[in-house]
Amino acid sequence: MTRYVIRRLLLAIPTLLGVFTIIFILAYLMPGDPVRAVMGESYRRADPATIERVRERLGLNDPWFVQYGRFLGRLVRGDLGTSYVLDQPVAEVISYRFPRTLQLMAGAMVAALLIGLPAGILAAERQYTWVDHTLMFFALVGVAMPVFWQGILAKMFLTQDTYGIALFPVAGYGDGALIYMVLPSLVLGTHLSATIARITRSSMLEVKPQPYMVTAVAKGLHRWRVVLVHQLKNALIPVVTVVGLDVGYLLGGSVVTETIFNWPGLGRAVVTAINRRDTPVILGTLVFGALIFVTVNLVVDLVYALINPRIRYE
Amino acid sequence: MAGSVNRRHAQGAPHLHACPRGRSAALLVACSLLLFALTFAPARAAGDFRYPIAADPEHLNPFRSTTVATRTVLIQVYEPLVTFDPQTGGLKPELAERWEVSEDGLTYTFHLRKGVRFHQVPGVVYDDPEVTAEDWIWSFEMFLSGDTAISEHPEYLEAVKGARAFTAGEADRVEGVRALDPYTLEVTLEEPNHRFLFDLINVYVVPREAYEQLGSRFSQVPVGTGPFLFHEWLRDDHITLVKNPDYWEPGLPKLDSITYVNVPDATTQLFQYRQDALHVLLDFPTGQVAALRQEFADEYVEIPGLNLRYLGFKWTSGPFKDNRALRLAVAHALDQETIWNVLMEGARFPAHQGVLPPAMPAADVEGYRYDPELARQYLAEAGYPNGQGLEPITYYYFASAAAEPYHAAIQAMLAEVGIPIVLRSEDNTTYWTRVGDDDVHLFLSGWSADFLDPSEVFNYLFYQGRDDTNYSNPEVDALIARATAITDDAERNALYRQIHQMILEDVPMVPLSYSKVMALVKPYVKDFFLSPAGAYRVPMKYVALER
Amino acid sequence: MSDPKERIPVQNILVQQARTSQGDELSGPANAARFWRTFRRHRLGLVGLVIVGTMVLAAVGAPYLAPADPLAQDILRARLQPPSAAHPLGTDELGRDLLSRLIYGARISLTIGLLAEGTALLIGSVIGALAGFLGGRVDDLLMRITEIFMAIPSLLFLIAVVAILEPNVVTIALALGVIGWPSEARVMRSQVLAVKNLEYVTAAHALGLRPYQVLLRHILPNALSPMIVVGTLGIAGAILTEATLSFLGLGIQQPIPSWGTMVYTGQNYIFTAWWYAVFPGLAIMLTVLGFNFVGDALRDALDPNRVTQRT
């Protein structure tokens, strides 16, 4: 085993160097001045001559293959760079963000298992009733609402007086408080939940006529013991393989659900970053990224062994 | 091939046996009274004052650019020589106690005040937390350095003797700035200038040994003498001030501190003023203003702003180029009332008049009406008769302004004379760095002037091709280099004035709009003075909560 | 957000592929049938025929459907009138009319919708063929290069893209399918490794046929209908991607009605012209239901061993 995880965190490398060169081709290509983005509104007053300094301790002068060297070169080192505009270490701006934008993937993963679970298991004790259909649409539908639609209808029925009970915050950090999470976590956990939801039903339902839970129905133990214990524990693992795989979604859904809910984390500092040409910052955060994604699938590629014994390392 | 895994059910039937559904079921009950325990908002403080920032700053080095958001900061932890006042816009003193102009009008003689200390703040130790002269001598080479990664604002102070030469590194002092003891500084500039003061209003003083004790977290935390000391900053989330209990101004700031909430979005900003969460509101949405006027009739407050909007033509390129009539069956065909008062619902002032602010002084000559009839006259007149062989012509608008709504009612506006148009919206690097472009012919810009004084419009959209029109016409230079000089008031406006007629003679551009400086205050909230600068420039030590 | 078609659905087709196997389902007039059969007793499956069946209607023929112009404005008359006998679903800030930009809206979500996941069927299919019939060190560099593009935010991805490309329905859409093309590919693969040793396809190679004869007849057939099913659901995907970037501001330029910029400029009107921004999110949230409603009856339908579920 341990020689498999070595194999596969050597093969991240050749992963991680591509997205690197990807994501640096696209920086380098698109248009716009970083300086404009360094100088911000002073940029139209400034004096040519500073622009032209400011360019060059930038070392946007150098040709592509000079920048993808020296980018490279000081990765390699474990040097993520300084901000263009922020005057602030990549390194700082990770370290900052990355645990807020976990912050609020647990969220939403709690969410999802808190509502996915339940309905699933529910709608498979009760297939074919009204209860499977309401849950089973209510699921599809989570699966159709698009994130950003989702910010505003919660904004505006669970925020407000005039509209019903101010529950919740209408966005940002709070200093970490749950109460500031809530929402944010609903949202961007959503489309997890209905996904968790249709999993659990039809492995439940897979599950259901297996030998051994013939069993322990006739063992007698409690209906909804047999349920929760002996069919729910077998029809996780492809549960878990889902959870695994949507951690990369969460990622990615985060950037909306961070800039609808004001929440300070990493998706924000990406599209800000990708908006004032900064380099560093977009480099530095989409490699730490990847460097995230492989990881987790490697994980959850471990996490499937241990639940699932059939499997083996190939 | 790596090892396989034995486990101990590596076969057969999954293994039967209680599920720890005790122990998730106990952690679910955990969470939930967690949950509820926390269901309660932070206590805020009673002497907090909730600003609303629709931008995160950049950094928070007074050296370094300066934007709207680093700017809204940095004056309440800064202070420079002179000051806006906020009832009259013009300047009062600031740390300078008052000053003396020579006759020539070459040296300036600032009294320094007494008394004003640097902020103490963990990590800093003063030998003399006093101002003097000489830490303004220091801050002046600081903002005159020309080494980028430590200023990149030499051009505050461009009009200080020697500056250039400093800069440039030609000399290692300023030779126009000297101490003549510790609360006199004396600066002599190259040739009069009437900004000259103006200008000074960004150049505050900064502590040697804060800049040089926190080393690269000097950007980060903010040390200066302003009646609010820097607390703490969660980036993209908000920034504290708290009242600086030694400030120089007695009985000043009446708050006990300041969060700026980071709220990027106005819809969001509302929701947020509504819940009391936010004492102003400063981004008004869209599509609210009128709604929001009525109803919160009695928190709205408005002035009018510094900012003009306008449509650029290019002046050395395309189809406007050396075709004045085209240029005028643009600015004709375009209906200002129903885009700024219907569509905008108000949010600006139609620009009935020139390039100029209403507010400065030369703003009031005539602007181009409304007239799709005589439009329809000029188009003929530049050669395109109902628009034949007039190719579609390339709108190019930012990303920020692309929630607006009158950009498609501008195409329809032209359509109706003839000038076909296509819009493009960029994002905002792009559009700034391709607007200046010669494959740019038409495109919606703005302006922001930072005082009240023409020169703040002509200096930079007028003068020497400086803009993204590219105009440049002899005559006008010259005269605009010629009033920068003239210390009189009055005879200075008068050639201003007739700047003016000569630029929109010219018809380089469409004034669309000036700006409203609007804003919501809670009823509580005392001695909000907005500067038509913009409500970022509130002086927030006057402000007070009075519950 | 990154790709929800990379989601559920490719997880159940792997794990029903690897039951089901070979077999060219959808030839001979008798599983045509079947699959009819199947499908039609698929109750969502037909809701979802019906909304999709509506979108493309109404993108086909929006010039005659459409009961008003577009782009027709009337500021001082029809602003933000709410819903009425002239304007069915309202108007907007210009006084358009919101039915008729959302008619038109559908060819521009349609039309990404396709062109983006046809582009991520065309590279995925032939990436996820080669990595799979090759095998080796191919499939290791090609399943290299899938992860790679995994590896990268979809949205950021565009939002990079449309900067450097003019935002038009054909880059969006071309963009979308290039950065989205890794879990077509993924469900190619297992579908070719599935089939690839099985006996009919040894005979084929015993016969003498050449390697691409046996890849072409023989082995992608048998991929054709799970390829459907994450078609179809990919579809579905790129539109909300689509709208998602327009939502941002960076998708498709004014005045073209896009559904995705109608709710972003709509919801500066939410207080005051609810019916501005809920109806164009309506069609988006159909839509995308159609799609998948489809994709799941199809799923049902096309999977021969799957005992039939009424939903």
Partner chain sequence: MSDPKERIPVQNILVQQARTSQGDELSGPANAARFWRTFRRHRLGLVGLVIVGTMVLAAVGAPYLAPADPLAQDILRARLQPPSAAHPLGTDELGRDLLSRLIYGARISLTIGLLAEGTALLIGSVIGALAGFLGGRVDDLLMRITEIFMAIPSLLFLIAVVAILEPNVVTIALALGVIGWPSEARVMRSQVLAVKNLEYVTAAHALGLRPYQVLLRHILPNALSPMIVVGTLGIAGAILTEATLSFLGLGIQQPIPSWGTMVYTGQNYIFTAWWYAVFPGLAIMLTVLGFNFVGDALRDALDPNRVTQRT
Given for the second form:
Amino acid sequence: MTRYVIRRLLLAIPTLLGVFTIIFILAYLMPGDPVRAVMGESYRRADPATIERVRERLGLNDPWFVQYGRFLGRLVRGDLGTSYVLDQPVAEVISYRFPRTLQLMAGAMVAALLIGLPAGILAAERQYTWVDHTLMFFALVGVAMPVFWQGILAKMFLTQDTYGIALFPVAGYGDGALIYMVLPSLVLGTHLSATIARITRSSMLEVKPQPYMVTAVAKGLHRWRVVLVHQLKNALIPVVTVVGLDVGYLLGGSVVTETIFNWPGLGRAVVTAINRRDTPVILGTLVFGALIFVTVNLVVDLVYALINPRIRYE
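Just the form predicted in complex with its partner chain so far, so send over the form predicted alone.
Shown next is a single chain and nothing more.
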């Protein structure tokens, strides 16, 4: 197991290097002048010599490959740079914002599993009935509906009395109470719950005719015990794969969700940094997101062995 983990980490290095390179190139080619972010309102009143001194201090006059080398050198040392606007290390920005994004992602994952797994199991058990067709119709709608549209509908019908019921706060983090997290989590988790429902149904139906299922039924075990203990456990690997891959979706979806609901997470920090052309924050948060995605996929691979004892990593 240890050798497998080390091998996977070594194989991930070229991938991460490619991702970091693409991120740097896109940030380098982004229109706008980072000096504006540093100088703020004083940029318009500053003389060209002052602007040039700021550019020289930030290293913006260096060739792109020099800036790229400096960027990689900082990454090796664990230094993500300093925000132009906040004058604060990017690592501190991430350490403050990421726990809130993680909180939102965890809520979305819980909502997705609580909705998607039962829907997929029930659809498989009632295959080709009106229950199956209804659940899969809503799953299709959930997959097709964009996150921003779900957020708008949720705020319209669940946060005020004009068109719906005022059950949840309109936006914000408040004092961190659970009530503020419920609606953003549901919106972020809807797409994933629909995907989980469809994958669970398909995987459950694939497992159903297997010999061990026939044996479990022949032993006279209760139907739902057969479904939940024998059938679901062997159908979980595709679901775990989807959940692991959708961590990237949750990170991307959190950008939209956090913006709509004014949630102080990492996604909203990226949007603000892009608007302000705060390049260190953009680079640092995207690099951090790439590392999280690679780590989660490694964990998913290890979880396979826990779900299915026949899988062993040498």
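Positions refer to the first chain, counted from 1. Being a predicted model, the structure only gives us computed values, none of them experimental.
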Q. Do Glu56 and Tyr84 belong to one and the same rigid part between these two forms?
A. no
